[in-house]
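Single chain ahead, by itself, as structure tokens, in the form predicted on its own.
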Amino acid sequence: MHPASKINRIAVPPLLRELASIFNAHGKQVFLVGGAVRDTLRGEKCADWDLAGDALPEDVMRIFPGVIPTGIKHGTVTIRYKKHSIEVTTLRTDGDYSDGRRPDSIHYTSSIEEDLCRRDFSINAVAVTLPDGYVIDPFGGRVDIEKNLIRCVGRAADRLNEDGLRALRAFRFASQLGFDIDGELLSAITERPQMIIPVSMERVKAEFDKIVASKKPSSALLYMERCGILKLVLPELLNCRGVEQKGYHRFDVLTHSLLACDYAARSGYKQTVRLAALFHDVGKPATAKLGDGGVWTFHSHETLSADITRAIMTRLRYPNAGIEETAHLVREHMFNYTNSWSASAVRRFVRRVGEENLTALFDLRRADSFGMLGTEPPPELSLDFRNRIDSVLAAGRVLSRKDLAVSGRDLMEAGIPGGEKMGRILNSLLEAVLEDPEMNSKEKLLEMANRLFCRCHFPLSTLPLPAALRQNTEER
């Protein structure tokens, strides 16, 4: 393919050739624009089409069915044609900024040379004339395509000042597309890092969310602690800047997370692994001990690290799932498999986990490892304890007490009153069945529950566990 600053035309899917003529045939004028044109001049292909045009949103409205009003007060809605959902705006200039995040006021126009003006990075502010395809570039976005460079439009502060997320918008094309922040921009941002203060945590949220999920998040969080906004968003992350780790770590706290995510990030792996993988170290610094012979330790770090993830993703209006399984990844990376591990240690290691997060946290394994030397780990890094594990989950799979041989019902059918009683007594049951899995018969869990019962005239704290339970000290 030619550079892309010497394209002049491209090809136009069918489909937005025929959306095109329907627009031509109501006297109404249409472009694609922003980022399926940024990465069709980058060779990549896209599917993912934003439309900009002279047609007002209720002629937009008039000429397609069931247009969906999403964004109508500045004049954008959304198309759903052929299966498609494609957002088409009305050509407008802004107005002045003064909440720092949306325009005070818009004037439609019909030139798309000044609603390209509106744009933040050159980059984004190539627009292509459909449906014949010749590319509209007044700003220099092919150049700067061809340079792998992020650009204001314009003077970077007055771009800056009209959006205080321009900033992490711009480290996150950095971190997708591999490009450079243009000196400009970067002393603009470096300037006055507290712009993003105003800027909402949900808005902050959706710009983390896909810098984790680029190619190298590494790229936008350096650039984020280079220009000091990495401070007030992730200040948590920032502290571990400089906090040495010497022994089976080559590199201090930071940069040792930045390459454990660099790495779940090229491995494909899912984004709660990704965000365990950057965040798994964060109670370091607060448990930091300078051991015997000069080595730092940081005991029990993983349960402070699980902690400040939960504080971080809160804060950052994160679902709840997703933060307890990315806090939970966190809390248990740190597991040490021995061969000397009993079966039941094995079943109460599951347990504990959760079979379906198995391959989550395996993963954040491999990633960790990585990150002490910036090395590939092995391909046999946790075989054996795969292994193991599934040969332990074959003889016997009893990890809940929904896989007893019991179940509440049974136990009041044999005179066990429900509540908090039976609950602890359904537990019990559970850990005998974790260490031998032969008692899971109906026979024997009653009888067991039974004498448990009689016990009822104890406190329920003082209910025992069988006694091998109680010599169980394999897992660590």
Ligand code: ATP
Second form
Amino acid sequence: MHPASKINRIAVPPLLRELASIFNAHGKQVFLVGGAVRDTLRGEKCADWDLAGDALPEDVMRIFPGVIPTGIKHGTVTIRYKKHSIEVTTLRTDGDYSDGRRPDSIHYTSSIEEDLCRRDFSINAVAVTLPDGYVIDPFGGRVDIEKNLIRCVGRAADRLNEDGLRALRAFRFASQLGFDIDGELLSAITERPQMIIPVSMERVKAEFDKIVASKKPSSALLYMERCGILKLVLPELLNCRGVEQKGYHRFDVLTHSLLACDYAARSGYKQTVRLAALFHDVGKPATAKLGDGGVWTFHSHETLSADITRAIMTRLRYPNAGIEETAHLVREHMFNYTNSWSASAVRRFVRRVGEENLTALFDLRRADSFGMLGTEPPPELSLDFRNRIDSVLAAGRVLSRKDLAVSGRDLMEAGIPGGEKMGRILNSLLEAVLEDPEMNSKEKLLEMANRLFCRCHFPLSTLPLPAALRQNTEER
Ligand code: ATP
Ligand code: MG
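Right, and the form predicted together with the named molecule of this protein, after the form predicted on its own?
Expanding to the full complex; the earlier chain stays at the top.
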């Protein structure tokens, strides 16, 4: 690959050439900008195109059919063209920023250089003329791409004061691209981390989510720790710093969690597993106790970790389904299988975890295991358990009430009224079948249901206890 700093012209995809000629036919100029230029100069493929030009939003709406006004206040509309969605923003300069996030006003301009001035980092402030593909690079973006460096356009402190989100964007690009952050930018963030406070949770979440989805989330998270942003955004994670767990582990809880999350990212595990890997031990600081022999224990930390995970993800406005799935994985991450587990113990485990979550939980276990010593877990990790689960399920897969040989309707026909009591009876039937799959016949279950129903009518507490039992209870 040609060094980025030497590239003066790039090959423009035919679709963009077509679009540009439509703009030109209407007397308008258009440029390729943003991430597409950056990624092309890095030799990466890119299909997410941002355009900037001198056409006003209303001009774009006149020229193209079905334009969507996606950010009209800032001059941005989205064109649908040959199944592609392409953002087009009118060239602009930004007025003052009084809220630390958005410009109070914008002014349209016809100068691409003026437009590039308002952009965050030099690597994002390179434009390409369309249709011919000449590179316009007034801030040395190509050299920074070559140096793998994230550097602000202009004075870092000023650019961060305008918009605190840029600090998180810098960290996100560090994780996504494997770039370093320029010293001046790092110092400016460290001097005033509270710049992040006016940024809406939705924007913080969008960047955090991209960090976790990146190739190496720890790059961003370590920068965040170093600059004081982690303390403001994810204090629960920062609490894990310095929490020692010598014994099985080599690292403190934060380093362990970062290693686990990186492993999940590197292995291409899904987002909920990466999040669970990052948060699975956040309950450890509050449950740490120094046990016999100077070994730290963290009893029930998985329950607290799940609660804290739920609180963090709720604060970051994650959708409920993602929160619940992640918290569930965190709560279940401490399973400790041995081949002495009975078949019913395996069935109960599968029922509790959910068959659909098994792969994710085993992925989390691999990531957790990597984080303990920083070494690749053996390929056969959890293999025995997986095989055992497969064979237990092959022998009969009663895992939920709908798998039972009787339904609520059958119970009603047998004279048991619907409602809460019937629900409890069905749960007891399921427990019995999990214990012994032979129980799953209509006859046996109806008989058991009838017995339970009679007992419901005469709850144990209202019956006189046999003398022997009474004595036991009193002794206890
Ligand atoms: P990607 O789309 O791959 O996440 P991108 O660089 O295209 O990365 P976008 O958020 O799509 O990022 O923004 C497009 C461009 O708009 C950026 O490259 C940058 O030039 C500019 N930009 C976006 N957000 C900001 C901001 N907060 N401050 C200044 N410029 C910004
Ligand atoms: Mg983009």
